Structures are given as structure tokens and as C-alpha cells.
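In the form predicted alone, a lone chain appears below as C-alpha cells.
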Amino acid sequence: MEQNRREFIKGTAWMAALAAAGGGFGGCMSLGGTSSMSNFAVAPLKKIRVGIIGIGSRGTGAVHRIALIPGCEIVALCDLRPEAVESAKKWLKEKGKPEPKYCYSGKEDSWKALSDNDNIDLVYIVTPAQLHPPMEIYSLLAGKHVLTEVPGAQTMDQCWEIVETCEKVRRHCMMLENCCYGEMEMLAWNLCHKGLLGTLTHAEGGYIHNLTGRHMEHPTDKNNFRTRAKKAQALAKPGSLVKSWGNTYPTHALGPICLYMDINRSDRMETIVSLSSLAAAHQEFAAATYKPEEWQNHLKWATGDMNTSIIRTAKGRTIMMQVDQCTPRPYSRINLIQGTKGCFYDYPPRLALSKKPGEHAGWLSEDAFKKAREEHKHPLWKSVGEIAKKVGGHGGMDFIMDLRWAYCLQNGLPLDMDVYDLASWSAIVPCSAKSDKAGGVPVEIPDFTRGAWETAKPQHIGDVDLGKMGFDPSTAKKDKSQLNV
């Protein structure tokens, strides 16, 4: 009976969603007779019934944030560990929130029952990365909207399967790239879309974050990294090779840049070249930190310390991407966007503006930048920034991200990111790896929109109306469970 029901959903869910949306979608027709998800929106969901899969450190933070948002009700929780579910239930009860009616735990596939539950509108996935794609696809086929932590997919086949499933069932599938909602990223987005930087030509981004000690279970690391270290220890035999290719973690920097450039909405990423440096930092750290007989010195680290990739878009723009998780270089996502009239550059944030295209311009003085930063602050950060900082979560960006998708769903608006963003940003990992392995040859990045990018409207990332949502700012309290690293 259950198999028949799921087969029926596979064949008809897209018709039900289309009817519910009143035909509310844009873009062109894609292959197989299904419609593009570009500019896709559904009828307003005044009450969003949320099911959360995965209640670790990030999942716990998500439970706390979503519980603050009016119109969102956490009706289901799932984790392999029963104690994690009970802990989240206890917190909700203590805060006077509705107790989840459905709880699932104890089995590897307990999450499927949550996805199949007809009393859930949206599945929020906060599990280990390899579980994201099967959970996304299963939940979409069960007729649910899906929000997933990064990455949305790990292979090209997964990218295509998620896109095609989403197009068929007519449900949202958005990757929760929180860095798109950072204060500086949203300032840069506003500068770009106000036209203050002129015609955009080039961007740079990266994930420069020294995690060497955490990878090796250094005494100062945090619990969520120790599992990874223990897995490495189990595999550590004399001469064991640790090797990866390309950019393994692109979306924190690439996501905001793609939104600056309206990628998949008037432009698209076409080709990528990628090269990695020599590997030195891990080996030297292990030798200096651990005894020769310890497992950390049994590994041969062959993953390059720095990977640099360059992407070219259909309009001829270039995007330089870097990833370095092992050298002492200070944390940075680089976050540079430049055009014919100006340049924004982060870490530390600075801005250069010229009066006419091509004219030389130096960085604004501290006072001038402070004035420009306030004048061009994104409306979301003007209205919600102080509340978000109080709640916490990577400086407030996590809370703004959740508040924004909830507002869009409640008002029948397209989400700020769609399934094509999920697929194209995730595809950078296998595409860059292919280029790196081949010595830096250009590799084509698939057009997951199948041409819809040429007619899709640029996404307007607007404000949220707290009064319309019924949000009481006094309910926002400092939450120590929110992550900041």
C-alpha cells in the first residue's frame, strides 16, 4: 500500500502543487514536459508545519530559531538518537512552544516516516552531508518543500536527480547557505543591485579557515569535529593517503557572489579551471604535535594546502575561488566584488567608488565608509539586524536566513535561492575536482536550468514585515546554543 501511495505521489504531486500555486511560476518549459523552477512560488502558507531531521549542534540551533518565528510550528522531530529528540522536546515545552506531535528516532531510516507524514509542509534537513541528497529526493517525492544544510549534493548525478525531481513535483528545494545573509554580504548585494559598482566584471571568494587541529582531534577542538577525527584514526595505517581534489567547500563564498551576479537569472557559470598547491601544512603540524607512533603521523597528507579555481560565466565575468583549511592564514571568505564603477572588498570590509566608469578610486576613509555602510545597509539588516545579533547564529545570519524563507512562504514569494542554485553551487565540487585531476583543464559546468536562466527574472531579496508576521522583538533572547564558528 505504501509503495502504491509513493508511486502515485511521483506521478501526480506536480499537478497538485501547480493547482495550489494557481499557476504561479515563471520561466520556460524544460525537458520531459516539466516546467522550470525559475521564479517559482506557491500559494501563501500562513502556517508552516515544519519537520526537522537531525538534532545535533546545528539542528538544535535550528529548532530554537524556527520556534521563534510566528506562523512556523515544529510538528515533528527526528534523530537517530532518542535522547536528542527528547532534549529538543523538553526545550520547546520549557519555552511554552507547542510540543511536537510526531517524533521519530532509533533507526537509520526513521526519517522516512517524518517525510511521509501528511501533517508536515516542510522538511528541514540538518544531517551529515552524505545523507542530504537521498533525504531531499525522498521528501520531495513525498510532496514536501525541502530546506537542506550545505552541500545540497555531492555528485553530478545527484545534482541532476534533485533538479529533475523538484521540477516534477513542483516543490521548493533550497540550500541553507547562511553566508548569503551575512551583514557584509547583504551590503555588497545592495551595492550591486543599486548599480553603485557599475557593470560587474569579477569576483573573488574563499573559505580560508585553519581546521588542521580539529581534523586531527587536537585537544582544543570541539565535539562535532571529534567524530571526523575518530573516523580518520580508524583508517590510519602506515602510509595511508589522504587526498582530495579541487574545491571541496565552495558554497559559503560562492553563494553570495552568485546572488551579486544574478547567476541562474540572466547569467550562468559556464566553465571552471582548478589547480591545487603542494601539501605541507598537515604533515608538518602532525610531526610537530604528535609522537611518531601516534596515528596522526601514520597518514600521508597529499591534499594541496590551497586550491584555486577560476570560473567564467556566460557574460564573460570571472570568479576566483579558494579553499585552504590547514595553514595559519587568518579566517576569511575574501568576498570581493568589482565592477566598472567600484569595488567592495571584505576582511576587513572596505569600499572604493568612482564618479565615472574606469576612473581611479581609492578606498573610502574610515568615516566615509561608515557613512556608506549605513546608507546602503540592506533593509533586512536595518529591520532585523539587532534582533538577529541578539539571538545569535554566525553573527545573526542564521536567524535572518530562517526568518526570510518563512516570510517568503507565508506571502507566496519565490525563495531567495532555488534548486538550480543548489545544483550549480554544489556541482563546483565535482567539476573543480575533474579539472584539478587533469592538471587544470577547463571543465564545463552544466546548465541545470536548461536555458531558463536567459529569461528568469533577477531575484529581489527584500525586507520582512515583522508586524505582518506578528513577530514580537521582545521574544528574541540570547541563545547560547547558536553556533558562531
Ligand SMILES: NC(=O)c1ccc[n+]([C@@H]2O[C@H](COP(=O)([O-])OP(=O)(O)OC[C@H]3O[C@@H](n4cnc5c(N)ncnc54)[C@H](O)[C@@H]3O)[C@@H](O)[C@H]2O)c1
The other form holds:
Amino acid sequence: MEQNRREFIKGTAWMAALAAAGGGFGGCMSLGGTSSMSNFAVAPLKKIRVGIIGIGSRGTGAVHRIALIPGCEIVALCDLRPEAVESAKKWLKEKGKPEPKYCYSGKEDSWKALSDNDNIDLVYIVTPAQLHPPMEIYSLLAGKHVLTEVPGAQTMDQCWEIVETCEKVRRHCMMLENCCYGEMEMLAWNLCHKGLLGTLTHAEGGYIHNLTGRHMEHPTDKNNFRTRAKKAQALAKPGSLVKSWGNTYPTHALGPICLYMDINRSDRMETIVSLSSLAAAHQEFAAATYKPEEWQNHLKWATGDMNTSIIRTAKGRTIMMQVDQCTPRPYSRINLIQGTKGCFYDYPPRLALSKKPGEHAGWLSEDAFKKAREEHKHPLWKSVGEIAKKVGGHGGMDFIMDLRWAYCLQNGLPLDMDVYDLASWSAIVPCSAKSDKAGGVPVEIPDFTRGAWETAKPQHIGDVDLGKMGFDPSTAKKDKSQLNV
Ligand SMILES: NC(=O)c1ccc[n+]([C@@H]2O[C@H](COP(=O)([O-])OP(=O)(O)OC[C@H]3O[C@@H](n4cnc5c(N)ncnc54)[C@H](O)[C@@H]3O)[C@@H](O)[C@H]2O)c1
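So that was the form predicted alone. Now I'd like the form predicted in complex with the named molecule, please.
What follows is the whole complex; the chain from before opens it.
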């Protein structure tokens, strides 16, 4: 209810401001006078002038990938560290790419000049998580399209502010959820949208990734994996509690599932319950790895080893989500999607298909699954998979993601994910924390679309036309050097 009240107050404030400015109240009143960003598209942008903020680990990869996309030009770079900008510039020069005309560095807010620069169409944000929301909002207000690394926001207020800003300025604002473009995720998307799994009823996703060693180096900064150990050590006062609630990293698992189920475009996430398990693995790892006097053993590791959350959608589907970043288990995003006629289940990938709804179906044999995998491979992976694997970036999915937004922008199509996806997927962090803290009570997930989900068209995640984009795919397949990677 709290969120609805806030929405009402903010909505009316916006309407009053519009009235004072002589604006009309056309369109959807619940959206505060603006219309929905669902299925939003802009006129084709044949040449996309990109500015990248944050040239660290992910940002360097982004520079390398975007530089390969015909029609995209990296015209601006920004990082707090001048050496990061210099190194990216040097790489682009070595690869014979145009030199970025605008470079910014040195100050915490040097990035604002990039966002303000009128020679940029799109701001690509790859900084630490806590910087994403201010950078998104500022860049939107400066009239830029925005693509941001995960998470798009960290608090509920930020989610709303990003949505409202986006609706006001009418620019794209998409979270770069690369896992949506994984080969298995796209296969599952295709199975769902071909109707082969029947009516979708349930999904499971996770982020099972043992990062205990990394947490021991910098336990107090959840948002930046690479914070130096020194900083963490300084913060590690004896007896300090290392505690977080709910699902702290949901989007890699949830993003693909939301696209399978067309969430925010015919269904929406309504409620979440969340509970965390006993906390044991960090403490035991610290005791077994470090001397009793070392700072790692001064902390009380209290974040539950496993958090399990269940989301219920408006159509009554359920999504089970888990996050576990500390117990010994091989990496998994779980990635299960269940329908009335079949089930896809990853890690390792398996498929069960029945001829009739509800009829028993076992997992396909290795050969049958191989055949099905080829037959139902997503068109994007059919046409770009080989190239994407050569370029790299999480097995190719990062490049497919970048190619796809570039293609959509160049052809005036809606992007595969919109600002409502950004907000609702990111909002799982505060919503699940609220539920977990209260002992697993159901918590309402706000409808950031304010009703537009009921009429929004499901997004068709189609192929890209490499020829139209300026690639010569036949040469690229044969000759790795064409890609200059
Ligand atoms: N999608 C994925 O698979 C994936 C994987 C890892 C990280 N991430 C996300 O990517 C983001 C970046 O992660 P990373 O691993 O590259 O981190 P990183 O620390 O390697 O890079 C961050 C960069 O931002 C720069 N920076 C910090 N403050 C700045 C400011 N005020 N202005 C300009 N630049 C600033 C830093 O100097 C650094 O170069 C994080 O938000 C993280 O959550 C996503």
C-alpha cells in the first residue's frame, strides 16, 4: 500500500506541475499525464553515437564489443581513472577504430559532462552498482538513451524515479541483463514462444556461484566485487555483522524467466515471499582459511547461505528464485521453465516434451535433445552464435545482447527489455529483503507499468540482419581476423 500511496502523491504532483505549466492531461491519468513506455520505440537511429561510463572489467569488454558493431561509434569515454580511459583509447587506435572525440576522467562527477554532451545518442553505464541510478536519471534528463549494467536500481524510490523520469523524457532505459541472451536461455525462450511447453505455470532460477574467497577480501561492499581488501579490512571492526536480507542478486536468474513469461507484457509479478537459511559457510571458511587474529575471523558472518524466494504473478504462475554465493556447489542459474506440455531445465540442459498436456514425459535422450536443440535454436544464436563465441563475453551472450540493442535502435524497434523490466527486476532486492526480515510474509511487488502490462504486446525477440547492419557474416565465420578481436 505504501508504494501505491507514493505513486498517487508523486502522480498528482506531476499532474499539478503539468497544469501549472499549461500542459494537458491527455493520455493515461494513472501515469501522471504521460503515456506508457511499454512497446516504446524511436525513429531508426542508423548511426549510434555511444558514450561509455566506467572502463573497468566489464566496461573494457563493452568497449571491445561495441567497437565491432557497424553503425555504432564510441565517441566518448569516461572513467574516474584517467589510465582506464587512456588504455581504452589505445586499444581502439591499435584496432584501427575511430578515436573517441570526448574523454572525461579525474573527478567523481566527470561523467556528467559526457551525459550532457549533445554529440552522444546513448550512454552505456558500467560503473559500480550504487552509481547506476544517478547516472541513469541524469543521462535520461540530458536526453540520452540509457543502457545500464545490472542492477538498474537498488531501492524502491530509485526504481520509481527511473520509471517516472523515463516516461517524462521518452528515451529508452534498458538494463543490460546479458543472461537473457545465453544460448540455453534463448533456446528456452524459443520453446516457450513456439508453444512447445504448453501453458507456462512455473519457473525456477538462481544465482548459485561460490564467491566466498572474494567476499573474504571485501565483505562490506556488496556492490563492487573488486573493492580492495585494504578498504574492507579497515571497515572490519571486531564483531561487525556481515548481514544482508532477501535475494541480493536476482536479475541474472529472473530476467530470462520474465522474458519466457512475457512479464510486464500480459502478466506481471504481484507478490513475493522470501526466507534465508542458516548462515554457516562463510564463518567456517574463515576459520579454516585464516588465523584467529586475522580480520576475516573478527567478523560475524550472518547472511544466510541460501535465500529462497517465491514470486506469484497476476496469472497465478510461480517463480522460485534462489541465491547462494558461498556454499560448495558448481555454478548454476537453475533456469527451469515448466508448462503443461513440457519442461526445460538447465545445468545440465534437459528437455521433456509430452504430446498431450499433462501426459508423462521423461527427459529426452542425449541424441534426441541434441536434435531438438538444433531444431529450436533461437534464430539469433543460429545467425550470430559462431561470431559471438569468437568475440567472447560470457560465452558470446554479451555480444549477442549488444548486437541486438544496436539492431533494434537502428531499425526503430522496441528494445527487448524496457524501463519497467529494469524497475521490477531490480525491485526484487528490496521486496525480498522486506519479506525475509518479517519472517517470510508476502510482500507486494509494485506494478511499475500502472496497468499497461494488461495491453502491452509481448516482445518478439527476433533475429538481427547482419547484412543490413554491415557485417559480412560469411567472411566473419571463416576469418576471425575480420572481427579484429
Ligand atoms: N552482467 C554481468 O555479467 C556482470 C558481471 C560483473 C559485474 N557486473 C556489473 O558491472 C558493473 C561494473 O563491474 P566491474 O566488474 O566492471 O567493476 P570494476 O570495478 O572493474 O569497474 C568499474 C569502473 O567504474 C569506474 N568508476 C568508479 N566510479 C566512477 C565514477 N564516479 N565515474 C566514472 N567512473 C567510475 C572505476 O574506476 C572502474 O574502472 C557493476 O555494476 C556490476 O554489478 C555485471
